[in-house]
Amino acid sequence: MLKFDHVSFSYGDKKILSDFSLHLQKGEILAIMGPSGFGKSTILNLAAGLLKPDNGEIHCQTDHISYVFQEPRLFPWLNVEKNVSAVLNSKTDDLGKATLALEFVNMKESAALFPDELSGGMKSRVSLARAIAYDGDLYLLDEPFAALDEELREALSSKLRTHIKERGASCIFITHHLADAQAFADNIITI
C-alpha cells in the first residue's frame, strides 16, 4: 500500500528523516511514536505527497487519502456539516454521508455551528468526520484523539478501528500514548 525506500528530508539544514525506510501492507494499521520533533508529521506529509523526501522514493498505491492533521484545519466560514462535505464530490448524496460521518462522532447535533462555536475536541471531531466521509483508502491520522477526554478517545478509537478494518484500507496513526497505540495499531514503530 505505502513504501518509503531510503528516504531522507530535511527543512533547511535541519535532517528530519535520513535513510528512513517503511512498508505498510493493505489493511495494516501501524502507530507512529516517538519526542516531538523528530519527524512524525513529516513522515504523514510526505506520506500524502505534501512533501518530496531528498532522497530515496516514496511508493502509494493510493491517492484516495484520507487525512486528519494535528490541528483541525476547519473552514471558518462554512458550518459543521459544510466543512464535512467539503472532501466530498456528488453534491447529491454529500449530506447523506456528511450526516453518517457526524452521527460516527457523535456530532450530528452540532452541524449547524460554526467552527468558533466549537471546542477544541469538537473541532477534532469534526476534523475526523470529514476524513470518515472521504473514507480514504490510507488513513493519515495525527493525533486524531489527542484533545478529547479518555472516555471519548477510547470509543472513537475503537468505532474507528473497527471501521478501517471492515474497508480493508491501511492507516498510519501518530500518537504519544502507548495505550492508544497498542489498542488501535496492528504494529507500533518509535522514532
The other form holds:
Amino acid sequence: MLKFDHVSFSYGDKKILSDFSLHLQKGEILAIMGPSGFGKSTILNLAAGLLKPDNGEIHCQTDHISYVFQEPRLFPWLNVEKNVSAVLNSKTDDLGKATLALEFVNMKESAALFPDELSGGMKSRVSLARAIAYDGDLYLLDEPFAALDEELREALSSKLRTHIKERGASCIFITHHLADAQAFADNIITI
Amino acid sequence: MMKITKTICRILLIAAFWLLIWWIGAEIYGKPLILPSPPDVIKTLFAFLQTSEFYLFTLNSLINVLIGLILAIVIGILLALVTSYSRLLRDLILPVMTVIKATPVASFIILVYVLIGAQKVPSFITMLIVLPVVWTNLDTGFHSMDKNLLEVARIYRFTFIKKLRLLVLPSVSPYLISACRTSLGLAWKAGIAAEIIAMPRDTIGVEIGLAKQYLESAEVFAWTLTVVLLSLLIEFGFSALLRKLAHKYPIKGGASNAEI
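What about the form predicted together with the partner chain, after the form predicted on its own?
Every chain and every other molecule in the complex is listed next, the one we just looked at coming first.
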C-alpha cells in the first residue's frame, strides 16, 4: 500500500529523516513511536504527499487518504456536522455517513456546535469523525487520542481498529504511548 | 430601541456641533461668496430639489459611480483570485497597483479623457482608483488563509467549487467587506473629480465645476452635501445588506483584522 524507499528529508539545514525505508502492507496497521521532533509527523506528511522527499522515493497506491492531523484543523465557520460532511461528495456519498461518523466518536449530540464551543478532546473527536466519514484506503493518524481521557481513548481505539480492519484499510498510527501502540497496531517501529 | 434612539441623538448632536462651528466660522469670515453659512447652503439645496435637473444630474453621477464601483469589485475579485494562484502574475500586477495608487487622479483623468472621451471617464476613473483597494485587500485575505486548512482541503480532495465555498469565501469575506466599505467613499471622490475635469454631460461634477467658475460657493457646498448624503445613503444600504446576508449565512469565527 505504501513504500518509503531510502527517503531523506530536511527542513532547511535540519535533517529530519535520513535513508528511511518503510513498507506498509494492505490491511496493516503500523504504529510509529519515538521522541518529539524526530520526524514522525513528517513521515505522515510525506506519505500524504504534502511534503516531497529530498532523496529516495515514496510509492503510495492510493490518494484516498483519511488524515487525522496532530491539531484538529476544523473549519471555524462550519458547525461540527458540516465539518464532517465537508469531506463527503454530495453527488456520490451518502450524507448520512457524517451522522454515523459522529455517532462513532460519541459527538452526535454536539452536531450543531461550532469549533470554538468545543473542548480540545471534542475537537480531536470531530477530526477523527471527519477521517472516518471520508473512509480512506489509507489512514494516517497523528496522535489521534492524545487529548482524550483514558476511558474514551481505550474505547475509541478499539472501535477504530475494528473499523479499519473491517474495511481492509491500511494505517500508520503515531503515538507516544506504548500501551496504545500495542493495543491498536499490528506492528510497531521506533525512530 | 432605546440604544438606537441614543445613537441617533448622539449622531445629531455631533452633526449639530460641526454645523455650529461652520456657521460661526462663516460669520467671522464674513465673505458668503467664498464661505457660505449653513442656512445659505440648505436654502440652495432646497432650491435644487425643486428642479428636475437636480434629479437627472444626481442620477447620472450615481450611475457613473456605481458602474465604476461594481466593475472595480468584480475585476478586483477575479484578479485577486488569479494572482492568488500565480506568483508570477502577482509579481506582474503588484507594481501596476502601486503605480495606480501613487499617481495623481488628475493625471489619469486627463489621460483617460484623451483616450475614451468625456462620458465614460467618471466610471473608468472610479474603477481605476477603487481597483487597487479591492485587489490589495483581497490579496492580503488570500495570503492570510490558513495553510493548515488548505492542506485539509488538499488531503480530502475538495473540488475547486467546494474549496471556494467552504474555505476561500469565508476566509476572505472580511477582507472583501472591508474593501467595499473603503471603496464606497473613494468611488465618489474619484468619480466626482473625474466629472469636474472631464465635464461629461448632465452630471453633478459639471455643476460643481460651473458653480466654482461663477463663484457660486453655496451651490458648490450644496452639490457637495448631496454627494456626501448619497455616499452615506449607499453605505447605509450596503451595511443593511451585509447585516441581512450575515443573518442568512452566518459565518462563525471567520478571519478577522481585515486591512482597512
